[in-house]
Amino acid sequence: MKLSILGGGAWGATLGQLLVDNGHDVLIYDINQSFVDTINQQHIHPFFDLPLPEALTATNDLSVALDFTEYLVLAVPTKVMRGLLTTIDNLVTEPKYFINVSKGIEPDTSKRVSEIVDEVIKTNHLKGFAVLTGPSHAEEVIKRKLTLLTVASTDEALAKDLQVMFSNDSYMRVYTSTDLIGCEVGGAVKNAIAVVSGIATGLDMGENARAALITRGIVEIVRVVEAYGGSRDTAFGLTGVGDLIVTASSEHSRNFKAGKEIGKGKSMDQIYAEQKQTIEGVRAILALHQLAEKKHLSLPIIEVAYHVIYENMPITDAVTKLLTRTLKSEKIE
């Protein structure tokens, strides 16, 4: 099978190796010429300085990548997703499968990637859509360490085809789901909670506090998943709790690390200057704040994170705001 991965960053290049390991022909598209050259000439991962299969190739010509196959893996940040999809729709003449592997919600619109695809890609250009997501640090997958993911689509046959395509007997097991909404949303919300967990760690609040934030963060994931129309059960699976566990306390997580730097007093401008990869959790906090206002959702952790990051609320005030909320029983609702 042939696949084009649109985005040759940390996750895109890593998935390229996985698919080549599985016997597929893979072409990576990226606008960064240095990424393309590193993959083609040095056969090295652009981020992790680790070898990539020589069979994995790259191009900076989007038309070439689109002509290569009907399977397009979307591995770009949500902030550029709409623009990329618009360009794709103007270039393609035949229907394509779109497989999203990014985790985010579009600020201002609060839309999931599947909704952006439905808006931008003409019906006669859309053969199917799926999301591949779950607890997965690219730093570990590139080293072929054991990982479990979920592929979700409203087209169950497509999900099963992709399950086989991405599964590897040595290190990757993929499950299927028909709850596209729940899987998309869980991956986005956990990024936001991971930033808050990092802030607590940067403040040296202790493991008790981090455990509390992660646990109550699960409650907020459930609320958002259900607000979008997804299943509560999905929030407790790989794409919700599983992804949160791996993201909210690991130095591999750029969302956790960004939060940690915020907790230590760094500004977002300083963090962005030092961080090569996209910090989806910070954008997710903005999108989820906007969603909470629209749908009148109670997302206290997300809300205080929004005030800290976007309105410069002192972190001590944010902690006080959380602790002085009305006392209540513990339940998920």
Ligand SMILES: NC(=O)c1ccc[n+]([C@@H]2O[C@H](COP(=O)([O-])OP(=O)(O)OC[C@H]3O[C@@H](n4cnc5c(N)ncnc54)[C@H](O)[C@@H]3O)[C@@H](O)[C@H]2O)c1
Given for the second form:
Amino acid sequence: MKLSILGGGAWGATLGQLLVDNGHDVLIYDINQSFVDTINQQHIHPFFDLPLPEALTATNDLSVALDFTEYLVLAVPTKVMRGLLTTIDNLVTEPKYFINVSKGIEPDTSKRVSEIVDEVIKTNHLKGFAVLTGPSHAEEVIKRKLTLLTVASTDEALAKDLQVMFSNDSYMRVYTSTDLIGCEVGGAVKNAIAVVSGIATGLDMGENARAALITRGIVEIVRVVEAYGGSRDTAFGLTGVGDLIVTASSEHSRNFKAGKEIGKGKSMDQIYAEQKQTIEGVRAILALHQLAEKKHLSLPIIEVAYHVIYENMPITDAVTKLLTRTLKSEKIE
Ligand SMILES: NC(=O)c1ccc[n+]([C@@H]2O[C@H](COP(=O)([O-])OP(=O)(O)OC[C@H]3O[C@@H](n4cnc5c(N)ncnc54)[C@H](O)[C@@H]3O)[C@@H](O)[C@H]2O)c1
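Right, the form predicted on its own is done, so what does the form predicted in complex with the ligand look like?
Shown next: the complete complex, the earlier chain at its head.
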């Protein structure tokens, strides 16, 4: 099959290698000319100093990527997704499949990427939509380390086709799901919890505290998944708890690392100045805070992270706020 990957960053270029390994013809589109040159001329991953297959090519011309195939893998940060999709809708004349691999929720609208696609892409340009997500550090997939993902679509036949396209016998096993909502939401919320876990680590609060935050973070993932209409089972699978496990204490995770820096006293401005790559969890915290207000959801961990990051609440006050909540029984509701 032919696929275009829109966004050739850490994850997009890594998926490019996976798809070439699986025998597909892959073109990457990225706005960063130096990434395009690095892929085409040096055959090196733009973020990791590791070789990419020579068959993997790149372009900075979106029209070329759109004309290449009907399968479009969306691997850009969520914050540019609406703009990119609007441009795509103006350029395409044939219907396309959209396979989202980014993990975020749009602040202000609280929309998932599938909802943005439905809003922006005209019906006659939309052949199908799926999300591919789960516990996956690009740093490991690029080294062909064993990884399990889930591809979710309301169109089960599409999910099965993509399962075969992305799976291989040596390092990638993909499951299918029809719970598109649950799979999309889990990936976004776990990033927010990973930031909080990082803050606790930066503060040297200890492993007990981190385990507590991660476990109670799972409760918040369940609440958000269910608030959107997803299934609790999905929240406990690869795309929710699985992804949280891989992210919430890993130095590979930009969300965890950003949280650690916040815990050590750095401002978001300083962190953004040092880290040019996507940190989805910080924007997810804003989107989830807004969602909690709109839907009257109890998300205490995400709420205190919002106060610390967006309202400069001292972290010690945030911890006190969490600890002085009414004592309760341990239930997920
Ligand atoms: N890094 C991982 O291990 C990983 C794993 C799974 C999912 N994800 C998700 O994938 C998404 C991308 O993450 P990443 O780590 O690859 O980020 P990244 O910052 O490394 O890469 C993003 C890429 O998108 C490109 N880009 C930005 N705006 C663009 C536009 N308008 N058109 C085309 N290209 C554009 C950038 O130049 C960059 O190369 C995020 O939502 C992330 O949560 C990342």
